[in-house]
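Next up is one chain by itself, shown in structure tokens, the form predicted alone.
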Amino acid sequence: MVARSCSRPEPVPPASKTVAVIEGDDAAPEAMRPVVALLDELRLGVRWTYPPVGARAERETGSTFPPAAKAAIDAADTTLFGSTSGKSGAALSYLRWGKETYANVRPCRHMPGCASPLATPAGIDFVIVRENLEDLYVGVEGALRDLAPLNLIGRTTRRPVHALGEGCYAVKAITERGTERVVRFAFELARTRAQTPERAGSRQPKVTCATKHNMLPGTDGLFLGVAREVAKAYPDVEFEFFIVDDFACRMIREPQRLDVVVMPNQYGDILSDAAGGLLGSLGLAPSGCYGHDYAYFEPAHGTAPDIAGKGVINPTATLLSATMMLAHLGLAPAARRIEEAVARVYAEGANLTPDQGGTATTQAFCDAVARALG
């Protein structure tokens, strides 16, 4: 990191809040570790604490996600969560459904400088809030031949559906009360977007719903009918529907159209990873996933097994899903200093990571958002 200029040291604040810190799998600790060092530089009063987890705690402990990680978790304010494709992964199951965490955020903003695809990516502002615990991810699945005695009846195919041969299905769990609450916090982010100092009075708040209820009339009906009636709770914002292949290609067109998106669980999986497509990679998706009363936050881009040990991670999607954090504990002024700096630094585009065209570290990186951070 870059030494400071002053020549007597600030005081650091009492620690005020806790943040656990789960560094993840293959590359992810590469660009986590870096932005816990630059957010600790900031002196914000953040005391980090480090969940045994995955592969260490399982040579440490026989298990992956020992009773020490769990309760660690619950005294921390939130987590701060690289990426899993592993042993990790039971610490993240229990951030999501042990904590209820129902609301997966993904903003996708574009910033000049940024490899998008698109022609003209400028004006790109927009959410997706994915439900996160139900839908296809309830994790129900089995072989066809088991439906025998339900003898159910397809409504398409009407055929009974074990008759249609070997094969497995999987169950698609819509509930009311799970529609209710994230088509809600979609709706309460409209409102929050809109008084922002960069947005107030520029547009009217909107929220765009996408389902495929022409195909799925009792599932995704479900959802677009609580969304409706949802929508009837708050007349100051915008509403509008779409079937989910037609917002597709909507979103691809006319990206700079849309607000906030609310979505069943796998839909919002899949095109909230598109959307980190529109903006140039995957590397500049954070997310931050909420409940009730717990929140956590991780970078969308994946462990990046193919790039481990080279040091040249994108770094963006964790210092922004840390901004989202921040945000969260009451530090928002802290958060948009961080995402100006990082603006400024693609700007300037002469420290960008390889996936964004530069030849720039991940390291690198990070010491150019401190230097534009002062």
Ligand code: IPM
Given for the second form:
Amino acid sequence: MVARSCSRPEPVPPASKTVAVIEGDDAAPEAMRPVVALLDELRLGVRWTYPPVGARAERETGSTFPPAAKAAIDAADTTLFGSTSGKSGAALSYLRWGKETYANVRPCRHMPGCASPLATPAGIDFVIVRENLEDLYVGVEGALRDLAPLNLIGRTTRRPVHALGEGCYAVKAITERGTERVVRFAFELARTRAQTPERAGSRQPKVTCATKHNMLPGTDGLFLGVAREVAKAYPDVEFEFFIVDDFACRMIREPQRLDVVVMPNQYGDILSDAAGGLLGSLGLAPSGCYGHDYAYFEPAHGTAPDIAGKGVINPTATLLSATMMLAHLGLAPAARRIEEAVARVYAEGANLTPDQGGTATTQAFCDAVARALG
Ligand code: IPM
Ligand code: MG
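For the form predicted together with 3-isopropylmalic acid instead of the form predicted alone, what are the coordinates?
Okay, now the whole complex, with that chain kicking things off.
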């Protein structure tokens, strides 16, 4: 329970923002519920709604994403989403492709006390901006034999792709518009980060682009080409680029060199989990997905089915996603206070969940954050 400084209930301000909560699958609701309770206790004027989504909606309406769920998301100022392993997937698709949330922002920031596998994790503080809507995730796959009428000759194999044997293909689509908007977002974010009080004047903002342009000159070559063009409009921001496999090595060897990293969808998906691993757990990796007129927030994923029902999932990623959400809603001071409280709980180390080497339950961790908030 949240510690209060006096026993009389404080007046609840009128709700000024509405947040749609989708708890997610497997162990995800076990992280989401105490996080929402914690935020609710802070009386920030947030009203929570629960769109009917996933397994329960399916039992009640026959659909995992009935029209009422879409309407609730549309009516809310934003959505806080747990993780999905399937049943909440249709809602996730709507939040991404339906709402055109093209920039998936995944911060990777070391907190002293978290169980990083690195010998020197201090100072890790970068953000992956993952293009969120294109690439191999446009969802076009099929049988290779269906490509026979096109007679597509592989640049490397020099043979018709349909003649390789029985198999499947996937379409990787990268557009100029989709790339330009996410790269601009990354440069703007680099500028904004450089102005935050803890970073101001400490180093030049930087954007790093990672692509496989050597093997994929068409698609990834386009992504890199657009990034290089956009970079010209930001002379105050350093720009560098690496082949993505080389980048993966650098991200592990010298993560402190990174600031903002922009990548096509699939590399961003994979490497943001790896970035969570650098910190010590996927349970530490928050994210926010931003479009022109909607944004939603979700941990960088993993529904932890192996620990579902045990009450020990690490809620940090969900909580830090919620602080990104609060900042988006204009409640940055509250977001900062919560982040500082989370950092104190890690520094103190007495109430950490098992993935961090502790024995605390999810609720005990959240209670410790509430106490740290005072
Ligand atoms: C993520 C996840 C999702 C993705 C899955 C759950 C569809 O891995 O957000 O990183 O692939 O984008
Ligand atoms: Mg992922």
